[in-house]
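In C-alpha cells, the next block holds one chain alone, the form predicted alone.
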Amino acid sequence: MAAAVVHLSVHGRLRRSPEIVSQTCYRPSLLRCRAFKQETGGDDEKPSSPPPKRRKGPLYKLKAAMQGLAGSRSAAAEVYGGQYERAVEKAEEIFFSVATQVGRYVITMTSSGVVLAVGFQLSGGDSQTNALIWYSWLGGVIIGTMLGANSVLEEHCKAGPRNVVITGSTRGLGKALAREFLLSGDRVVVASRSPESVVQTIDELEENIKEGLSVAKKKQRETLLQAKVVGTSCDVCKPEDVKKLVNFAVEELGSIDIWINNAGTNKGFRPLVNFSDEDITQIVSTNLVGSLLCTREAMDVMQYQEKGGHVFNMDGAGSGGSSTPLTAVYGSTKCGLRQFQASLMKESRRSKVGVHTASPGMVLTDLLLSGSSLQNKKVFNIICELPETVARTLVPRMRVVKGSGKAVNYLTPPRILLALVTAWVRRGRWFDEEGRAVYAAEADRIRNWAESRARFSFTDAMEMYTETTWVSVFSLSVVCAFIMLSSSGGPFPGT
C-alpha cells in the first residue's frame, strides 16, 4: 500500500517520501503532570539570563535563618545562584518525598489500629478473641507490607523505555494510548490504513511534545528524551501489510515490547438483516481476522527476543458471551477473541510471550457512537469516559504487567461503585436531554490534557490504597464482623 513517510529534522521541518511514515522526537520531551504553556522569548534566550529568584521552601527558610545569623550576605547569594542552590532543591525534593511516605504509613497504622481498638472494644476482654484478633492483625501488616513492597519495586519497573506498536492508533482511544506512552518516554508506532491519518497523528502528537517543552524539568527531559514516535499505513485485514508493520517496527526501533491490537471498527447499531455483505466482511475481518495476524506476527517476533514480549486483545461488547442486539456482528468478534485468548494461553504456556487483554470499558469515540440513539447517550452519561481518561489508567498497568493471562480493566469496582452512586449526578454529562453532544472536542481537551492529569482523582486514591494496604485493614474488618455476627444472640458487652 502506498503511503507516505515523515521525519521530523533538527528545527522541525518535515520531510516526506514515498514509501513509510516516520518521525523521531530527541529533542523534544514530555511533561506528565503540569500543564502545557508556551515560553514568551525566542530561541535565543539564554536560560541562565533570568534573575535569580527567592526559593521557598523548609530547607530555604532554614537556611536563610542560619545565614542571617553568621551576617553572610555573599554566602546567601551564592546559595541562590550557584551549585548549593540546586543541591538543596534536590534534598527538598527528597525530604518531602520521605515525608509523603511516612504520611502514608501513619494513616496506614491508624487506620488498622482504629479497627483494632474497635475489635477489642467489641471482644469484651475475652482472651481467645482478642489473641485471634492480634494475629489476624499482625497477618495483615506483613501481607500489608509485602504488597507495598511489590508496589515499590513495580515503581522500579517501570523506568525505561518500552517499544510499542499500536494498531487504529490514529483517532480515538489508540491515539490516546499513543500519547500516554510518549509521557512515559516510550517509543511508539502508530500505524492506520490511511497515510494521511498517519502523517497528521504523528503531526498532532510532536505538536503536544513541543508545548510541554518550556515547562520539562530537568528529571523530565532525562526520562523523556527517549521518546520517540514512528508510523507506518497499514490494513490489518491484509498479512502483507501486517508483516511490513512488524518488520518495520523491528527495523525502527529494534525489537517490540508491548503489541496492542486496537484496530476496530462498527457499522452502527441495527438488526442482523440490515447489515451488507461489506459490512459483515469489514467488521469481522479487522476486528477478528486483524487481531489473529498480528497476534501471530507480534509472537512470531517476541519468542525470539531475550525479554520476549507482550501482546494486548482489546475486550468489547460481547466478550464476555452476553447478548449484544443491534450490534450482532461486532459482538460475536469480541466472543471469538475471548476464546482465542483462551487458546493461547494454553498454547503458550512455556512461551516468552505474554498475552493479555485489555478492557477499555464504554469509551467516547466514533466506534461507539456511530448509529447510536436517544437512550444510549442516555447511559452513555453514567459509564462512559473520555479517551484521554481511560489511556491515563490503562498504559501505567500495560507498561509493568508480568506474565501471561493477565486483564488489564478500566471499570474497577470502585470505578463501578462510583458510577452508581453518582449515577444522578452524571445525566448530561456528555449529551443533553435532546442527545446533543456537550463535551469538548478533541482539540479542545488536548489543550488542557496535561493540567488534567495532574489532578489526583477520587478513584486513583481508592485503588492506590486497596493496593498496598487493603489486607490489614479487611482482615480486621472481618474479624469485627464476625465478632458482632457472634455476639447478636444477646447483648453486646458493656450494654
Given for the second form:
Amino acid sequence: MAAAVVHLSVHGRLRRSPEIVSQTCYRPSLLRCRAFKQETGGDDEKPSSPPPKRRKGPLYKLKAAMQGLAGSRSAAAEVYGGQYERAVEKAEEIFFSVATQVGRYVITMTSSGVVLAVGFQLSGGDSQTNALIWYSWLGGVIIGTMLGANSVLEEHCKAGPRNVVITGSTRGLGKALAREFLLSGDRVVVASRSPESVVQTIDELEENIKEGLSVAKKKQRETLLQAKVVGTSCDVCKPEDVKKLVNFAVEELGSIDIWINNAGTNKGFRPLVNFSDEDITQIVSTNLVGSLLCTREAMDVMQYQEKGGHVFNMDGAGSGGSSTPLTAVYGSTKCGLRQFQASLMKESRRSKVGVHTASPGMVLTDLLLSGSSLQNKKVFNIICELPETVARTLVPRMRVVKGSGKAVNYLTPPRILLALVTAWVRRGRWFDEEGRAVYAAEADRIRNWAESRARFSFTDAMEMYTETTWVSVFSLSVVCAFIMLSSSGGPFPGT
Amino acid sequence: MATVAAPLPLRAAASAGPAPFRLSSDDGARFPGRLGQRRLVAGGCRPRESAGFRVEALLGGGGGGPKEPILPPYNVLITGSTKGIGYALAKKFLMAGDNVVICSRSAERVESATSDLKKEFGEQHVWGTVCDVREGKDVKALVDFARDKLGYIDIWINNAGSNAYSFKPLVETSDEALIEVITTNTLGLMLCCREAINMMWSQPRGGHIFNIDGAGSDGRPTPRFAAYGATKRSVVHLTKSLQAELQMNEVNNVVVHNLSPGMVTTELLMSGATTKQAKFFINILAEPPEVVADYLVPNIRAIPTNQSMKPTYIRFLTGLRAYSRIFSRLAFGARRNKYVAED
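Starting from the form predicted alone shown above, please give the structure in the form predicted in complex with its partner chain.
Every component of the complex follows; first up is the chain already shown.
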C-alpha cells in the first residue's frame, strides 16, 4: 500500500511539473477563470457551484425513494399499462443522470476547494506559492476531466454480451459470479469437477434468468435475452480436461472474452504436519497447477482471437506476502500465483491477452467457514460479505477491464472505512452470539434478487467517484503538499 | 486497515496491506486438550506416533523437556544432492567433518555420487538413497532411512528443485514441464517440510530446516520461467508461514530458514543462457557451485554452533555484491565471456 502511494505521488508530480514550469508567465487571476471554464465544459449541466451543494442531499434521497417506488410499483404498473410507466422511467433516467453529474461536480469542487483552502492557509499569502497552487489545481482539474470523459466513453463501449468461462463455479463465489454475469446479459460456461453439480447449477442459473426476465423492464429484457448458460465437468489439474473445457467453450460460444480462474481449495485450518499427502497434493494441484494450466490454455486461445481476451486469477490469503499460519499450503500457493501474474505481465506485454487479478476480500463460502471458530465469526460479522454482494461489485469491473495487469478488488479503502465505522451495527450480521449462521440460505437470498439489485447502496455511490475524482483530488493534494514542503524548505533556514 | 483484514483474510484484498494470519488463542476447540496435553508430553522426546497424536505432541514439542544442545559433527540431509549445488553442499559438509545423507530421484546418480564421496571421505560419513520428493511415501522412507543410519538429523536442506530445463513463454510450455516444476518445487518441498518438522520436534536436539529459494523469491517477475518463479515465491512464503505456525504452537526446537544461493552455474541455470540479456547476467552474477557452497556451509553450520533459534535468511548474492559486480562490468568490462560467449 505504501509503495503504491509513493508511486502514485511520483507520477502526480511528474505529470504536473511541465505545466507548472511552462505556464508560470500567466497571471493567476486569468487562470482561475479558465479553470472554471474547463470544468463546466466537461460536464453536461452548468450549475454555479453554491446551489448544488445544498441540493445534493435531497437529490439522492429523492432518487433512492424513486427507486424504492419503482420496485414496489412494478405490479401496479402492469395494470395501468405502458405509457405512464415509460414516461416515468424516462424521467427517472434523466433525473438520475443529472443527479450523478451534479453530485460528481459537487464532490470534486468541494474537495479541491478544501485542498486549495488548506494550501492558501499554509502558504501564508506568498503570491508565488499561491500561483503555483492555482496551476496545480488546474492540472488536477484537467486530468480529472480527461479521466471522467474516458470512463463515460467506456460505458458506451461496454454494451454487448461477453463470453465468460468460470472454473469452479458450481458453488460459492464462482456461482455468484456466473449469476451476475448472466444477469448482465453475458454467455457463461460453468465448470466443476462433478458433472452432477454442473447440471444442477445450470438448471438453477437458468431459473434465475427466467426470474430476472419476469421482473425486467424493457431495456433490461433485451440484454437478458442474450444470456445463456452452458457447462461441462472439468478437473482443472488435468491438462486434457482443461483442453476439453476450452474446446467446449469455443464450440458453444465461438470465442472466449473473459476467463476466471476461480477454482481453489483449502481443506481446513491446521498446522502443516496434520495435512495428509492427499490434502497437500490436492491443494497444490488445484490452486497452482490448475491456475497455470488454465491460464496457459486460455491465453493460447485468446491470442488468436481478434478482440484478444482477459484472464483473471483469484487472490487469496497470502497473496500480499504476509504469512498464513495454519493454512501454510493455501497461502503459499496464492503467494506464488501473484508472482506468476507479475511474470506473465512481462511475457505478454505485446499480446492482446490481458492478465489480471481479482480480489474478492472475505466471502461467506465454505472455503472460509470450514473450521472457523466463534472468535473468527465475530470478525466475519464486520468484514465478510455474501458472495452475491461481492459478485455484484466485481462483475461490472471485470466486464470493462482493459489492458493488462489490473487488480479488481472488492475490499477497497472506502469499503474498509465503512466497515470500520459501522462495526458496531454489524455485530450480529451473519452469526449470532453462539456462532450460528443467521443469514438466509442461498435459495432464499436469490428469491429477493431483483429487489436487492435495484436497491441504492451508499458504498456504490462512493465507488462511483473513486476511479476518477479521488485520483485527481489525491494527486492535486500531493502536488500541493510537495509545493508546500519545497517552498517552506527555502525561506525558513534563512529567517 | 490492517486490523480489519488481519483475522482470517482468506481471499483478502491485496490493498489491505500486511495481514498477519492468526487464529486467536481462544481457538482451543480446534486443538482439544491443548493445555493438558502439553504437560503430558512435556518430555518432548516422545518417538513418532500415530497421526492422531501429532497435534498434541506438536503443541507440546520442546515445551520445556530436557533439551540437548546441538554439537558437531552435525547430521545433514540434503534433497536433490547428486549434482549441482546440492552435491557441492554435501561435499563441503563432509569436508567440515559432518555426516551427510544424500538422495535424488535417480538410483544411478545416487549410486555414483555416494561411491565418489565415500572414496573421498570414508565409508562412515555418507549415505545415499533414492527419493522422489513428490511422493509422500518416498519422503517418509527417506526419514526412516536417515533415522536408521544416523538416528537423528540436525540440518535438513530442501534443495531439490526443477525447472524442467526449459525457458519458454508460458503459452509454449508443455503440460509435463508445468506439472513437474510445480510438483517438485512446491509439493515436494511441502511434503519434505512436513516430514522434517515431524521428525525434528521429537528429537531432543531439535533441528534446523533450510529451504532453498530461487529466481522470483523476492516477488520480481520471471518472464520465460513463470512457473518456476511462482513456485520459488511460494517457497519463501511457506517458510514464513511455517515460522509463524511453529511459533504459535510453541515449538521452539525446530526452526525453518531460507537459503539463497544466488545464481549458480548449474544445468538448471545454464539451460536458459539463450538470450543476450541472460548471458550478460550469467557472466556477471553467476558463480560455480563450489564457490557458493564455500560461503553457505560455514554460515549454515554457524547457526547450530551458536545455539541460535532465530529464523534467518542466508544470502550468497546480496544486493551490494550484485550491484558492485554490475558496476565493475560496465566500468571495466570485468567477467565478460566468463562462462558463456556473449556475442
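Just so it is clear, the structure is predicted and the values come from calculations on it, not from any experiment. Residue numbers count along the first chain shown, from 1. In this text, the rigid core denotes the largest set of C-alpha atoms whose superposition between the two forms falls within 1.5 Å.
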item: Flag for Ile133, CA shift 2 Å or larger between the two forms after aligning core; value: yes
